[in-house]
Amino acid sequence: MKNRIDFNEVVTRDGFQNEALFIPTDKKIELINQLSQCGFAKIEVTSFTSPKAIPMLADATEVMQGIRRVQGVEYTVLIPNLRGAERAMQVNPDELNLVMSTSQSHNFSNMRMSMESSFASLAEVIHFVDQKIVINVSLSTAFGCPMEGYVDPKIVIDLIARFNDLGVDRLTICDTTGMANPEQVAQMAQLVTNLFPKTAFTFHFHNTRGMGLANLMSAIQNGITQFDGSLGGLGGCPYAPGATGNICSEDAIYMTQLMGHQTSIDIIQLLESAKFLETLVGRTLPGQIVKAGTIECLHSVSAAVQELMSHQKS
């Protein structure tokens, strides 16, 4: 029997962040609204960083505070730091997702801070919160840095035991500047889920390099079965130079559709919104299936070739 396989969209806020013009607030709460009609285990909504670092995401509390939430959908919420979590809990997330690097040249960029600074930072907030709300972290660079290269597994090993010990069990593995092959995905499966049985985690792919999809399959073959996508493939890192968008969350549910597993997302649905997407951002954007159709979309015949089927048969 295939696994039932969980995704959670992060377009709103991986995706929106790398914007270079400002989504209307109506506008992205219409967009959640669709998603949330769509069958996503999790949405990101938004991030509450500083609006002069992520000017895109400035609306954070508007937006919150306009969707309509659905039964059984989880409402996540980027937090980098204490204050942060502060004007997060006003509104009420069913999640708070914090996030640090596991590389120090990625960290200083995109924290402004050291990685044991970060992590003391995370710690402040998770005490903070008090099991008030359930705590999901995310660590960045898991498989590379585009600064350092090679990331060791034994740095996301100690982090995930530092993060166990201070009760968080939710963790996302993520190859922020997509530099994971499938091989590499393979091992850091298997690590993570012989050595922590009872930690839920989620695997973060980008497709920079093409791997994507390649990736995600080789996590489900070893045991993952909860994943980040981006609608539309939309997103990328601002922090990482040539980190473009995240694996295409409709290529990546129909194709584990296809293949037998258990989704609950509403692919046709899906497809109308990433249609939705492209005029909001005003372009084309990365995914295939809304472009070709899924495989049920059949063509009819020409007349041409009807005529010489029909003198074949003859």
Given for the second form:
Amino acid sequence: MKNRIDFNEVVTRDGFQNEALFIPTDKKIELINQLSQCGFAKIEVTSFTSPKAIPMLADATEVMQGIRRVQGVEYTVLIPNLRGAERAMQVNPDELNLVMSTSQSHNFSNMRMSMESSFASLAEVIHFVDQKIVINVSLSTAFGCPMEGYVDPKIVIDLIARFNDLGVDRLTICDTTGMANPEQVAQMAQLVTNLFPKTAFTFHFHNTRGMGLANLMSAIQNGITQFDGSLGGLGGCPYAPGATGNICSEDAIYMTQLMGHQTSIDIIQLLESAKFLETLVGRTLPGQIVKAGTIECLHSVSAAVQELMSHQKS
Ligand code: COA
Ligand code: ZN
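Provide the structure of the form predicted together with ligand COA, given the form predicted on its own shown above.
Now the full complex is given, and it begins with the chain already shown.
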């Protein structure tokens, strides 16, 4: 039997944080409420970061308070530091997604501090939360850094082990700027699942170099069953030059469904939300299925071709 694949929808965090024009709070809430009906395992609603760093998500508290939660969906929020965790704890998320990079240059760009300072700051958050909320840690630039290039998997392994020691058993391995290729993904998937069999790993891909879905396939073939995706393929890190969107949720989900994996996601409803998202950002997004339709959307045969076919039969 094929593995069940679970998706975490990150459009209202990873997707929105890179948008130039502010998306009104009520529109964010409306989109999340729609996504809650689509069957996702998890939704990353927002981030409790410094509003100066990410002005688009300055309304994190209002958004968390405004959404209608659906049972069975986990609502997670991105946290860079203790201040963020304190703010998030006021609105009862199901999970805190702590973030740091696996390269110094990206961590300094994104978090304005060294990797060691970030680790210490996240360790402080983990002690503060004291198991009251589930913690996931996202490791950015794990397959390559836009400033430093190749990142040695030993750095990733070392950080996973150190977070494991602090009791963290959920980690996301992020290809923040689309530097990974399918072979590298296969090696990383084998490495982390063999070394840390009790840890729940999510893989997070960006399609910056067109390898997003190939990387997803490679990860699935190597036993990974949890993925982040962004509706319409919206996304990108404001602190990573040239970063573009995440893998497109609806394209990725539809591909896995066609291949016989169970996802519990209603693709038709999701495509409606992808169209709504385009009205929010005011442009066409990179998603393909929303343009082409599902494979059930067949075209009628033209009269001329029908005529040709009828002659050939006789
Ligand atoms: N929530 C709200 N405000 C915060 C905050 C948080 N989580 N963290 C810091 N602040 C505020 C401080 O209170 C301070 O406010 P003030 O100027 O009014 O006194 C100001 O932000 C600066 O605080 P400081 O601790 O010096 O932080 P910094 O400026 O060095 O920024 C981060 C560090 C990590 C907080 C900031 O860079 C950040 O939020 N980055 C997030 C990046 C991100 O989300 N990237 C994309 C996701 S991968
Ligand atoms: Zn990302």
